[in-house]
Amino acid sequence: MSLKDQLLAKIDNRTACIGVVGLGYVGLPLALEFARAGFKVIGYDVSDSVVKALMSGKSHIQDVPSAEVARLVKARKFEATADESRMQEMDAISIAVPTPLAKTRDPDMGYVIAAADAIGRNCRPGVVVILESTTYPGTTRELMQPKLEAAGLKVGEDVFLAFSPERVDPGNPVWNTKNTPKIVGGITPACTEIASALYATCLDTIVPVSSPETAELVKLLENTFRSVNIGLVNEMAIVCDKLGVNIWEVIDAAATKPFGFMKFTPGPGIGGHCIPLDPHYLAWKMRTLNYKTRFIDLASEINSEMPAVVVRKVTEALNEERKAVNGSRILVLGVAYKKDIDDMRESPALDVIRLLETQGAKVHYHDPYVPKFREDGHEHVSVALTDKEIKSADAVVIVTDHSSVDYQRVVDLARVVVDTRNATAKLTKGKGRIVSLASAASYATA
């Protein structure tokens, strides 16, 4: 029997061991699937405290319960680990490891690097290995592959290789990983029927693809085309302020079109780790070919400007109150990068901030899922949002609208309210002003 049909064989009756090398927001859901699918599953991650706290029945992660992660290690269906030796154990190895972007907006490999290295030196023949991390096309093929082979494993023979892409979106209550199509593209044919028959046995739905560049591509598409799509929606909001026009009411009113039209809504700039990085890696792979992403650019351009509208806002909003921003208390209602998640990766909130307080602003901030954090050396901690708070800031900038917070209390309490998300428009209005990031109008108490 062929090392191809041992593998399948042995993905197909379940003794297969699992490794999932990365136990973050892609990895430890991932684990959890294959786990829950019967396969015995090893997690790698070269953090100690995630390991012990896992090993513990405690997750670090928001979509994933405590409760399950007990569970499974105690039905000794998952275990974590930082031993790399431990590599050496198993015959399917997803790679869900960070891919961030240097301070020049070039890809930061040095993650899928040193998980390629730790797997080249602990693989053996029969195994199969592949690559979820976002990452410019080619990296499977001229990074991984490469790597492997130096282990004197040839891929597609010894050793079986492929890319799919993550889709993870966290916080979401109907998309999760098991019921998320999952793309499969393989160095060769059999690369891909392995990987496609390893992911089937846990997810719902398995879409192959001809090649692993054709699978890193479909994911840099899916967020260049979201990036894009907000820096549009972005400037048609600096637009509408400018003409005194609502951005809201106009986009409510053209998602009323059945056809042609999706809809997109402006805020205080993009975060987590896909849209604010992902299309950065097709641009930065087409400068190698002398090709400039101009549509990538510019939706980059705008999208990480947007802060400094919000901040400008504030600044007007303050003036016509007879105050200026050095001096002001600011209260920042929100900080993970999007709603009711705790994740503040790129988060828009931090340069809001950094903004605010380089003008001498003395800022506070409450989130019910960021207690605290740290930037620049400097710890922050979130507030009570008690009356006496919001009363006594000279302006609220709602930067992410969780649904736990009380908006219309802010607005009877507030001041000023400078509201990127939206948040307010169907409330009564309190004694301040509210100032919409997308209108030049704002609103007062008869």
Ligand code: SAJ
The other form holds:
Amino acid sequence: MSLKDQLLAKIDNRTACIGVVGLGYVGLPLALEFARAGFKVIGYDVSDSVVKALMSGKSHIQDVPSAEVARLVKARKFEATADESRMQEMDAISIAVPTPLAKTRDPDMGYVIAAADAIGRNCRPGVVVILESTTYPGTTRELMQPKLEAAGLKVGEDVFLAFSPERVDPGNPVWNTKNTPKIVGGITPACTEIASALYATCLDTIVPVSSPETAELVKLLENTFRSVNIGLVNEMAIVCDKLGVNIWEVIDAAATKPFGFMKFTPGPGIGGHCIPLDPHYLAWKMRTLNYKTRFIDLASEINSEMPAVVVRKVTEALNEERKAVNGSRILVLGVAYKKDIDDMRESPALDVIRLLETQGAKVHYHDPYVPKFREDGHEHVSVALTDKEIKSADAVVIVTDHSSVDYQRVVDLARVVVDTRNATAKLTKGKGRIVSLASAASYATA
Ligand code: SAJ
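Requested next: the structure of the form predicted in complex with this ligand (the form predicted alone having been shown above).
All chains and molecules follow, beginning with the one already shown.
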């Protein structure tokens, strides 16, 4: 029986040992899906503290209950390790490690290279390796394949290699690892077949594509699509500001079109670990081919400009009160990168706060999901949203519109509210003024 058929048989009868490298918001849910499908799963992570916590039945990932980790550890279906030699037991290895951008906006492939090297040191014939980390097109073929073949393993015959983009949206109550369609693109048809068979054991829908480059580009198209469309509505907000039209009313009315339109909303900029970063992987790759990806760069330029647009609105609002930003007391409401989560990564609130403080404002923040954070070497602590805190602010700026905040109370008590998320649209007029991201008075959405 060929190595391919042996591996397919082990996948089919669940005797394959599944490895997941990187136990974060992508790797841990995936590892547990395989364990629930009946496989023995070994999760590898370089962090001893992550490994220790998981082995004691504690989850560090918001969408993964600790009870589930404890159950699968106890059932000996899942174990976590920081010992790379355990990779020698694995018949399948999914890699879900970070792919951040360096300060120069160039890809930082350090984690992927470290994982690939560890696998190269411990891999044996008959194994399938799947890269899930978002990366530039060509990574699987140009970086991963040589690492495996340097170990004397022929991809497509001795080992099998594919790319399958992660599509995890942390906190999403509807879409999760199991029910989100899974794209799979292998170096060879056998690679695609094996990787597809593996994921089909635990995920609802598998979408095979013809190459890893196709799969790599699917992910980049998905997230570049968002970045560009967010950039478009952010520019439309600037346009509406200059025309004195309410951008939110324009978008809500456009969204009544039952076809050919998809609603995006303007805001203070874009945050998170995906949308601000992923498109730059494609831009970087195209630069190496002497092509400038204009949409990606333009969207990034406009989205990155939004914190300054917000600070300009604050400056104008204070100016109306004959106040300078310098010396004013500003209360920022919501600092997480989007509503109802606690993640601060790349949050535009950090830029808004930094710009205001640079102009001499005394900035406090309140965020029910973020009790404190460190930035620029010092610690910021969330203040209680007391009447006094709201009243004493020269301006309150809604940067992230968490659902749990009582915006009517804010509007009732604040002197000035700068609303960058249309969180005040349905409220009755309060004591102070409301300044929308696009100058016209806010309008009550239907
Ligand atoms: N944002 C806007 N206007 C919008 C949408 C988003 O300003 O219309 C801002 C958000 O406030 C945030 C940033 O953009 O700061 C990113 O928001 P996001 O909704 O794209 O959320 P993310 O970063 O959590 O993106 C993830 C992505 N999932 C994966 O990469 C697997 C993305 O593909 C999902 O479409 C997105 O979640 C989602 O739909 O929630």
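For the two forms, the rigid core is made up of the largest set of C-alpha atoms that agree within 1.5 Å on superposition. Residue numbers count along the first chain shown, from 1. Because the structure is a prediction, the values reported are computed rather than measured.
- Taking 2 Å as the criterion, residue 362 counts as shifted between these two forms: its C-alpha moves by at least this amount when the rigid core is aligned.
- For residue 430, a C-alpha deviation of 2 angstroms or more is recorded between these two forms after rigid-core alignment.
- Here residue 92 does not count as shifted, since its C-alpha moves by less than 2 Å between these two forms after the core is aligned.
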